[in-house]
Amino acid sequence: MGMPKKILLVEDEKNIILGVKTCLEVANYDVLVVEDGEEAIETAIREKPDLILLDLMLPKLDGYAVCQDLKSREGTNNIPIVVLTAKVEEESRKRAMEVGADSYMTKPFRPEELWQEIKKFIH
């Protein structure tokens, strides 16, 4: 077995993060979570997470403005990022997808849904 994979959870719901943290531990990922986009972006550029799983809706910079930071910079701009989101709507879609996202998730999912969104980036 190699080192686990690092994913870093971009998420401000304490439910959410715990739910996440938890499948994600399960299947042997190593997980980072922080709570709003600046960290995000300064956490990303030190740590170079192998996936990273980012909300829309965080507190100083929302995920698009996180993504697009990320997808812009020298060494961010391979990482994969999968956005999950409340945000059903077609447009928000778009908009990730434009900013540089790789995939977009919407809130509630099961545990399956995202390990197989995962695979498809990292294995």
Given for the second form:
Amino acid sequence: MGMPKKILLVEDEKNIILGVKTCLEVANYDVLVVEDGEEAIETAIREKPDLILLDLMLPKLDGYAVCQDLKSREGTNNIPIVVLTAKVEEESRKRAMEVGADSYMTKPFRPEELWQEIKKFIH
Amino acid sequence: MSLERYKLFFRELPETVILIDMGCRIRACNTSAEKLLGHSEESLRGKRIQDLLSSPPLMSLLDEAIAFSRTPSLNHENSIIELTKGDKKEYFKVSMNFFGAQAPKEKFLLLILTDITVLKEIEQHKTDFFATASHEFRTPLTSIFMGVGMIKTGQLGQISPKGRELLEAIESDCTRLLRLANNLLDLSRMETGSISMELEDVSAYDIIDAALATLKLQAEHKNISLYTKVPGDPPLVKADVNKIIWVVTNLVGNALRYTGVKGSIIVKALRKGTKVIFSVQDTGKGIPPEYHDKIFQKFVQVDGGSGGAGLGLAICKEIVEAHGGEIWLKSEPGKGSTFSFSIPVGRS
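Hand over the structure of the form predicted together with its partner chain; the form predicted on its own is what we had up.
Complete assembly follows, chain above in first position.
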């Protein structure tokens, strides 16, 4: 087995962090957690994760802005971004895809669904 | 009562009342109309209504009324018009009626506009509230789904059979809560018309096929036979595909819940004139007659139901009516139920 893949989770809800982090660690991923948009950008630049799980409603800088920034930045533009959000409206999905998100998952989801989605981008 | 009194009543009606001749010219109006149009009755007389009110939907209703000399059929969709006053939008419900004068022989159209702006605003608040509530439900549900799901994998420690049973129960009730949140959101959006309809011509057979695909497994589990009957060339319907699939899925889902083991469910589509009639017939226990009138209302559940919120059929009704169709039920206790709905035929 190679090095565990690194996933950056950007989420500000403590209970969701606990659930998602546990889910990812059980599947042998290395998990970094940040709770606001600005920190998300800094951490992504510094740590170069293999994938980013990104909430949309975040303190300081929202998920759309984070996504747009990282996707237009050399060095982070190739990192797949999976949006995890409670926004079910079609306009939100469209907007996320326009700013470069690779995938859009609406909350709630089950562990299996999250694993499946991640496997589409990292093996 | 004197004629003067009648005139006063007419003048002071809170509704906007405008009397139009067959040339679309204003012949009389009341105070409320003067306010809406911004001129006195005196100066409005003889003016064409098209030059005063900017509402293409209203004008096409008036054109239709005058061209055919009869009141157009008004429904929830086409009877509500939007007028812009400054930067404020106002909403009115339109009604109209013809009447004739004896001498000289002449026909008039009475146009009545009822201001429903406040109602529209309340509706909007309701939709916003449901959208917020639905959103707020999702966050805690996420951690519950994740937590239960992770414990269920057994990778965090062994679970006893009783523990597993409890986890399954939590998960199934969370699914129910989520469905409720989704349904409330969909319903309020349908009611305020903020879900747009994307109409296309599609085969009735394909709709049934897509709906049944998600339910086949459930039917097999209960040992219920699912049949599709679409005689001859499958008719095309003019429909918003996803919404009509939703309706069929919901009706068949209900039938599955209320039909016993070894029962059967028949899903049909049949063209009848300019409509296609879909029906879902089951061999379940039937629905008592006292529910037939109200079963499509929100939060109505038949006693001994399966613990839904009573929203599914209300949403079905909204969707079907938004297509210009109707939905109805035929059922006899002990002999099963048939839910049917009609939607317009498409162009082949």
